[in-house]
Amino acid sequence: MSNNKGFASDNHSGVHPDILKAIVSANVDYTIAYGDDEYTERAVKKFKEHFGDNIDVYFVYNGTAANILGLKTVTHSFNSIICAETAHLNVHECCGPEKFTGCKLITILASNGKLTVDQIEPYVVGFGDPHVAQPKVISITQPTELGTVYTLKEIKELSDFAHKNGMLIHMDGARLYNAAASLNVGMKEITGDAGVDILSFGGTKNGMMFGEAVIFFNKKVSKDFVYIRKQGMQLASKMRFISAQFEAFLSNDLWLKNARYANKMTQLLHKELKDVPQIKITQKVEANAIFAIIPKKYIIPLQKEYFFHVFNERTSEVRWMCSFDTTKEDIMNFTEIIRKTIAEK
């Protein structure tokens, strides 16, 4: 396989230099473990600057844990969780949500990855019926797994509907910063201010080495998370090395600069490819992902040069992603190889 960076995922990117410096700076002498340290205290303050004072925030190692443990905290095994068919919860967490929450996942086909009230309403039934899974959470992803972005209005409509029916809104925000950059709004505006109750907030896809956060805007439902996190094997002993990263990540607009840059590179890639007749862009390009259908015969030769994932083998749909360290040169070289491969075949 080529040594080129590839466009498979922003998870494949390296660590931002400012994050590395923060880790090294935290590697000083002894510090109290399990989050009772000054680094974690400062990181929590940073989260409150961005998401408001009236939140509870907890750190975990990875996004799967953030999603599952956040949901487990607010559900019982007789509940149901409604999500898009393409949701990470449903596709890429190896039945973890079902195993650890015991809940039924109700998946809805959403051609653009975004759920609507009209789609959800038929499944919000059976309250009080002991024969029926009790609807409890609507889980949405921002941006979606198809790279599209919920507007503020769309999130508010979903949260208003959920709360009207005694339900909660969970947001998988593994790439929340890309959505905020796309909409040109603050992260609080499209989460807590829009009615989100629980947020899984990512860092590794935008320059961090490891670490995610679970944010509860509804503090009434977070009181047991400290125990659930420990049972879920996600209480980091040397938490300072997660916390120091988040403090740097949320300082000096690093999160926003990285996200804006990744989005900008994605728009450049889109511009270079949208007029290639053999390529069909299938979704709006709103964050840092491009979904496209290309003839199967081109995929393997291209993957050898710049690796990327096939999203749907049946339709030959692929996903190309940019990150904070994608360069213009990467994109121009990749698009040149695409044109050359198409011409040769």
Contents of the next structure:
4 protein chains.
Amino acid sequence: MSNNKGFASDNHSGVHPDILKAIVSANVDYTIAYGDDEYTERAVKKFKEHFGDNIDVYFVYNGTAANILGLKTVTHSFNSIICAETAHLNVHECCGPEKFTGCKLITILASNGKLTVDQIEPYVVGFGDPHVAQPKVISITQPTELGTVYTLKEIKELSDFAHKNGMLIHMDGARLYNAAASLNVGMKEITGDAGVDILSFGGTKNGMMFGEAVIFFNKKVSKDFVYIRKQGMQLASKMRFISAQFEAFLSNDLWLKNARYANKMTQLLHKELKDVPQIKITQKVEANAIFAIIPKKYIIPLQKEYFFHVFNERTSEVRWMCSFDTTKEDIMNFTEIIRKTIAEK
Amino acid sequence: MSNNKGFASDNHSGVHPDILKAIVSANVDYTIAYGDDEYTERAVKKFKEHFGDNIDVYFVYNGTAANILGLKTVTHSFNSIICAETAHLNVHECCGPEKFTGCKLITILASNGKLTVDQIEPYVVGFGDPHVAQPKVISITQPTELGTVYTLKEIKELSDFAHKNGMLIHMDGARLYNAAASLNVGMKEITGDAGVDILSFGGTKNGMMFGEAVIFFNKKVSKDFVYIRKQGMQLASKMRFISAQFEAFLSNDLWLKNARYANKMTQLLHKELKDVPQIKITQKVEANAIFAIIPKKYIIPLQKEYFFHVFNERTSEVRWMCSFDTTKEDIMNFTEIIRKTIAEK
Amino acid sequence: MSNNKGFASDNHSGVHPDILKAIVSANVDYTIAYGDDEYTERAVKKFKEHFGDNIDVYFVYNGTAANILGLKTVTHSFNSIICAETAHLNVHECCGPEKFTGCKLITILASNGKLTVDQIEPYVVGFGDPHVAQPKVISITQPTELGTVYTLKEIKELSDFAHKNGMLIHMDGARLYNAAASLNVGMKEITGDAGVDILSFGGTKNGMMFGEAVIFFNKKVSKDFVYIRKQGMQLASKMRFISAQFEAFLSNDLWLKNARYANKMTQLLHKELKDVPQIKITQKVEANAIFAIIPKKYIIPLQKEYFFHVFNERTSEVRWMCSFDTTKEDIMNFTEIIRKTIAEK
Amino acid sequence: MSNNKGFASDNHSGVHPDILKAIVSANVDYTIAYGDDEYTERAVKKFKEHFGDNIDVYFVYNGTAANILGLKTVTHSFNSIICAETAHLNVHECCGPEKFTGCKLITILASNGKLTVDQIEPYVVGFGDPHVAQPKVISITQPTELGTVYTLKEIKELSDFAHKNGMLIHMDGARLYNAAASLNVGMKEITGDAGVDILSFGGTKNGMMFGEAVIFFNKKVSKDFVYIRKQGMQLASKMRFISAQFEAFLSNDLWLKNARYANKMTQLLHKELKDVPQIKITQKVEANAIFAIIPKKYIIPLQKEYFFHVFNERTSEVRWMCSFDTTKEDIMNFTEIIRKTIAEK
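For the form predicted in complex with a further copy of the same chain instead of the form predicted alone, what are the coordinates?
Entire complex below, previous chain first.
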């Protein structure tokens, strides 16, 4: 067992060998900086294969930027953005969205991380009233920060509601592949085809080194992105090294294989733990995360063996995530350690 | 001749083999994300070897971010930042500094890219007057955007003036190594020791893939940086891949060798061209850039062979930069083409 | 009956005669602009009589500005501000707080408009974690936007909790006088003495024409306000006309008489309506507002006679406010109309 | 002599009696707050009489707000705004424009305060280049901060150039009336008819108590203003008291009479001083300001008699302004004191 291995987050992993190979292969010759290069052209083509020809796609360094810059592009400073209280946007971006867009985040308590029209409706009011932040975007995360997955129908209900009210749907797809693998559908079906207007598409959590994409399915709203990206400090000079990664990521089903594998390992972990009486699984296990309440006293001993995060100190709820390189052995070792720890204490 | 080679910018180059090797070597095991890892610890140690123990150093993705986030950390929204009109900060960051800091950039016409106390003094006024942006930072670029290099004495004059007025010195050191190589001094001597408070330290323009550093010599002003970096979308999850690059970059004099080499190639290019009567060199050649006015009609034919940027369309001034991987053959080919082109037209 | 009279808001009233007289009296001679005048000096002195000598007080044009600029002065862009979901700050300032401060508003569902330590505690977490907005301010409104009044004890509990956690208490006191009159205490007792650090102090809703004050009881945090006020477009050139109003407002108990009177009229209205079975009073009537659910069909006919606002379209909840110039006759007429309307429909 | 009288600024004056009368007259009955009232309706009608039917006009508290909010409405955060270095926008708004719009101010050295196309042209570049702030607005002040007045032809040249480049013209008309009086034309001729798109229209410097207007001649760009005004803390609750002032100001030629009078007094002052050898008038005297270099030693003694501002400490340049209530006696007294002071020293 590598004493570094753990279940803390899929970004504790390294880089998938195929991605690293693509990076190394891109290191020849000179290329024009800032994205006007062949690697980027090819990567964009790959995106169009997966998401349709009618998209605009741009690369940035990380997921926080993909979210914030995508949202900035489609909002005015007097708009509101509706999201789940648990949204990464809300809790883990150090109020970057507010700082950079000026917008108000209206947060909805959503016990499983998923928004519904019923919950949102009371906040979609005040259009035309200057005292009130004007509702503009509904932002959902797929899979959610709680490891649950929106069905196609659920997304469509939200996007229909949004569009009926002149609003847009933003999807934080930092782990979109895990959702697609879980639902066994293509990525286009649960994004552009389902009414998503702007998508943050991740790579880092599934084997990339760095780099995320912002995809606009609604090309009417994308035209300012290039300025906002530069102003937002996210225009990479040696862009080819992001593009080459994405090209590899979206080729030969690498994204899908990695995602399927991580989901499968998560199901295995789930299977091993779901009947342990001291462990209470709190969310449906639909992607590559498990949320569970475990007795506090086990946490530190377990973390020493396989590191993971405590999601909620008060309730003693923890999160375990699997990655493209989690091994069956990791799972078996970890579950054995859990059982042993429980037996001993 | 590689038809990609050119003199446009040192960021058209790829990644130095030693840096790439460091990246590949870092791709083992799991590490804690966001910088709490051994690679980052070792890279910070390397920085302290070069810049002194008494620094705070943080990594971001690129130079625009290093500048903007460093400045945001030490300013209030009602401050002014004084810089040369030619500063990258002013002309090539799409008003990101204004957007993110709120501050006013006061720009000084500086024909050689260098600021002097005499030029700045008239703008260092209005302290305590609420109508007026409060002067807070003098930002200089070393080497300047015009390829010139501040002497140690020149920097000290500026920093003495700044500190006497309760202001700080920010240095955009995207190519600091080229200046250090040019002056034949250590990097600490022309930064912290010379009174610089905040330094943007580049890597990408000297063989790195991505990643820049913000160094605070004045630890009293650095405490908010970690929040501003995250809020500023610049906290890399797989930080180790920036850190590993910096560790290699600052080891075995790689930074210095690369910089010396690029400077040397630039001097060679200068030597070959300085007596061509159709070419008027406009700035002292002190680092790795040459600025020259050439007849307009030569520009496009030459760009087809070796790409480079026109710096000023009106005056037909061009910029030629050398990089760590510019070869002597590149120089000789290019100068021959120049001579041929001139002879033919 | 004046067909303009109504119960919509205390800012539908005009200006109290004593205030208008003060304005007219200030219209002699020249004065230095921007607050460096005798009127302002005298007004500041009046504030110190009421709020203690150890304050910094500044004037702005309106309440939205008082809130936003006060909060901007004491926060960094990466902070969070905790407030009730019903806070004016949250719902009626068109995300000005987010735009101008960058901060996240964390909103608490508070059925009576009042925050408690228990509700806040779960959000006062993440200190030192750069991913998370750093908690900095608890903002309360006194009286609340629902017409309820914090007791001295309730305020102290919040301020103790805030200070224990290195946070500050901001109070939106747009109608502070109504709370003071309701509790029968001095304004200092329920602000500075109770641990409030920054107070927005209104005047417009109690007989002034325009002008609000920001009072810092914690002088350590006020030093940047003058720059933020100017930058925030709130430095009045002919300041004397705000100052003269405040001087009159705080003299001869005008503020208190007006507030007591408005509260008394509100109690009268409450008395007249509380036993009408078709009207369900939803909040304690502690200041100068009554919240009530009434059958939808009555609303428009009643609004035609005496205008008022619907607070919640869904629940058919309305708000009736009394002002310094609401007359007993207004109340009696209105309640009679209500009874008649109910009888007829 | 009133010992308060002076020549510091036209906002040291009080309120014109007709304006004050209008305020007092407006203090009857209740009105809907926030501008949905008859006074505002009538004031808007008055504006249309003077500026044409095809405008959108909104009221704010002061000139800094009129400038900043008008500009914010027509810009994105990645735009640049070109103005004279002496523009109020640049030097006396504490970088509020940068803070609130995010835009870069590109400042042009203009010795007489007036911009020309020749000066601007080099900065109207980089369209489509994401590295560069996108030029969007040319902002001019009429009359300028140096007391000079753009001719109709000069304005048209600028607006033609702006529109040809897809840009807009903003005019800071804090003292527009003084320019109109000076040129002896209507206000519409030198604003909307001359190609101005957005106008900040002042009142405070010509006899009003507070309140300025933002006029959009280009209705395509005004639609967001109402949200930006509220978010920008500039929506007055008791709006009628601004509107009533503007109605009076724009009735019976009050604006014109006051402006003509102030200009006339300025010409008188100019006539008295222009041949005094110790006084060097530095700008054409075209509106209600005189700029002059006088020996330093006279400044303090003179300020004690009639206060005025030093415009430039280094060059000993002062500014004298006349107002609607400057008297002939003031001028004569002041010039006598000047002569006496010179004779004595």
